[in-house]
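Below you'll find only one chain, the form predicted alone, shown as structure tokens.
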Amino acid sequence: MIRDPTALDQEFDLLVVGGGIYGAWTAWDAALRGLRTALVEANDWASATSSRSSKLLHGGLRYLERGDVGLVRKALVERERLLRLGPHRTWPLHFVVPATPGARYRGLPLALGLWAYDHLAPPGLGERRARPWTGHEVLGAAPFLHPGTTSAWTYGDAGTDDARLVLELVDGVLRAGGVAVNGARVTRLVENQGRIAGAEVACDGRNSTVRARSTVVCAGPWAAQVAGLDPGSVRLTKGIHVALPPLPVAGPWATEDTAFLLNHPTDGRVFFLIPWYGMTLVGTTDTDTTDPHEGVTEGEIAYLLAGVAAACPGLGWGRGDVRSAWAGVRTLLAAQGHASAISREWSLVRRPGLFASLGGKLTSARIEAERIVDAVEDDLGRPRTPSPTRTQPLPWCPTLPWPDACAEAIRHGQAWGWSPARSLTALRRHGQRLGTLWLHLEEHPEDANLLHPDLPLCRGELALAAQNMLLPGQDPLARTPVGLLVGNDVSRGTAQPEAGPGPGG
């Protein structure tokens, strides 16, 4: 990626403000449709909520429980689309829902809910369809569960690397002829004869006016402020995650991609245990906030640990096992009720020349970006064109069929003494650009060593990240999951709990 603020000195059809998942999808879709597109981000790509999610592409069982069938169906269709168009970026997860004492989801209601969940989704996950297990079977594979576990269901969903997905889409914008500049902060929108006509942008001590026929604000927690909307039109909620050691699962159906859906004993809220880069992500919480930068409190960490201790006492995890902790702030449409009961539906607010994207989910961001660009084409008086992102593989999708790409990655990794799992991690992160890493390792074989003893990443990844830094003085660790999962203490390989670290990439 080449960072060139002077590229903003032209007139665009569309200016997209915000370099998270919604801004990146919108800008890539628009650039592919032939719109002269600029994407600006005040900090680094995916530096806020889009790097601090649960890393899931899912419909959401709890949304189905409260009747958001349309939301669930939309997300499940998108989940299958992304599994097909980006197998390097999205991968199946095998979720276990154990009937531990006090579990909210169990018995016939759970069976019916999972049946509906499967049938709302298009065919795709196949063997990951829901099925029951006895207590003996589930405890055999996950002996750390509560010994009173009587049964379990398993079902399929998908995981991703959220920040890496954003980086890939931003690269797609550039490949499609668009302009993308981070470290470029919008100071105000520009109005001309009652219509928004672009924005003033500050970048590297340089102020410029970016002229655009249409402007879209996808700034997450800052969207209402940037777009000049009533602050009361949105509601901000905070969700935290903690990183803990890997889960000791074993058995014929339990793999490194096995995750758990559990209920917290104090309030019945759903939380997850999700494998990610050799760690286990535990989250999330859902509390109101007014500060997009709010960090993690010890009380929130204790809440998640208490939930794990109740359902999985055999893990024995305590505060000392927490490798890191981080918070992400969601933007929801304003509504009454508990934060966790507010709909995750998306809305597009319109003013002359201006669109503001509010709400939404990581999983459904693509289809909603498609609708944004449809609205922009209407605004520009252009005939609507079908969105290329419906069928076009992600920018870094391997050109080989996925099984062949996996075999090729494993073969290359063997030359460096890597396990198949470690080679596949590299393929997931780099996709068709993996050859760049192999070339680097041929010149610097010492960089094939682990970047951190707890993570399946090599030092060559840090070197490549350093070569592609886009912000002056930025720590290259912010371009890898190390900064998120274990902090920056790579030299000693120790993990320091930390609130609100830089984005994983």
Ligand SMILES: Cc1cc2nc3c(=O)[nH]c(=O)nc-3n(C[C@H](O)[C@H](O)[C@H](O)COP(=O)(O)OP(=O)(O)OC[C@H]3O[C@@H](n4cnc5c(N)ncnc54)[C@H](O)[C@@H]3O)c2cc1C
The other form holds:
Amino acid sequence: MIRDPTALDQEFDLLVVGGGIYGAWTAWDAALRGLRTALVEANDWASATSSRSSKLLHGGLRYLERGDVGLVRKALVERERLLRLGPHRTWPLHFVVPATPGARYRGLPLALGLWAYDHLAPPGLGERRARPWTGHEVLGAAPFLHPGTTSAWTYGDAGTDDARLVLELVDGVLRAGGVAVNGARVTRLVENQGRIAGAEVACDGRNSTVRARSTVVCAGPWAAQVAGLDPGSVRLTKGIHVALPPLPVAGPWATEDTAFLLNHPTDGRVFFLIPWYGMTLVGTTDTDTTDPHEGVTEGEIAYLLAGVAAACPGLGWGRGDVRSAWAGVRTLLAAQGHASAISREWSLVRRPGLFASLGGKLTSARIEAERIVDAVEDDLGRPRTPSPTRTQPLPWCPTLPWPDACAEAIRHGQAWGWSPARSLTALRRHGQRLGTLWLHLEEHPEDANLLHPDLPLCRGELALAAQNMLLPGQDPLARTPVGLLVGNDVSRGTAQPEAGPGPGG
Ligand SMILES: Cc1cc2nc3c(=O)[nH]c(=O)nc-3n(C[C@H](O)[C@H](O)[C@H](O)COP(=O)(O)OP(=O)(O)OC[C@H]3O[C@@H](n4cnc5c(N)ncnc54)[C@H](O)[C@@H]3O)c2cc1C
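Next, report the structure of the form predicted together with this ligand; the form predicted alone has already been given.
Below is the entire complex, every chain and molecule, led by the chain shown above.
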């Protein structure tokens, strides 16, 4: 990846503001359709919400509970598409919903909900379909659950590495001939004859005007501000995650891809235990905020730990087991009621020459980016091009069929004494670029050692992360699992998201 701010000094068909998941999908889709596209990000790629999600590609069982059938259907179609187009970046997760004492999701309503969830997804789920288990069976596989667990259902969803997905899409923008520059903050939109005609951008101590026939603001929590919309058009809510040790699951159906959906004993809210890079992510919370930089509080950590203790007393996790904690901020379309009850729908606001993306989900960002680029093509008076991202494999998708790519990675990893699981983690991170890591290790064999004893990443990955880093002076590990899982210890006072952008400084 080459960072070239001077490339912004030309006229574009489309300027995309914000390098989170919405900006990255929009810019990749547009560049593939042949639009002259620029993507600018104030801070680092995925430095805001898009590295702080629960990392799920899911329809959302709880949205179904609220009757958001259209939203769930859209997300399930995208989940299946992304599993197909990016087997390295997305992976199936097997969720267990145990009927622990007091669990709200259980019995016939749960069975019906999961039946609907499976049937809203495209056909072909196979073994990923929901199915029931007896209390004996589930306690055999997850003995840490409350001993009063009477039964369970399992169902299929999917996981990803959100920040890595963004980085991969940004690389796709560059490969498709677009311009992508981080550390480039939009300070003001530029107007010409009643139409937005680009933006002023501050980058590397220099201010310049990026001229564009159409501008799309995908600035997440800052979108309303950057696009000059009424701040009341969105509602910001904070969600935290904590990283805890791996789950000691055992049994023929419980594997390292087994996750848990639980209800919190105090308010019945859904929260998850999700395996990620050998650790367990527990989250999330949902509280109103006005500050996109708000950090994690001890009370929020205690809330999540209390939820785990009630359903999974056998884990015995306490504050001392928390390796890391971080907060992210959702941008929701303004509505009354409890934060958890507000729809996760997405909306596109239009002004002459300007579009603003508000709300949405990591899972559905691609289809919504497709709609943004459709709208931009209409705005530019171009005939609509079918969206290439509907069918195009992700930029780093291995060229070999996925089972062959896995076998190849495992074979290479054996030369370094790696377990198959560790080699597959490397394949998931690097995709078709894994060869670069093998070449690096041949030259620097000492870099095959683990970067951190608890994480399946080697030192060579740090070297590659530094090479791919586009923003001088930033921590190359910040957006890697190392940065999140061991670098955000609230007890050391670093749990605040790093200083984010905000328009105009
Ligand atoms: C706790 C939590 C858990 C979630 N879990 C899930 C999940 O499991 N699955 C799911 O599908 N969704 C999930 N979501 C939702 C999902 O993460 C968001 O919908 C998505 O990340 C939003 O992406 P975005 O691109 O709109 O915003 P962001 O990722 O916030 O990106 C906006 C970018 O704009 C940049 N920017 C801001 N101002 C400027 C400026 N002036 N100039 C240039 N750049 C600027 C910012 O630096 C930022 O990088 C979760 C959200 C939260 C908070």
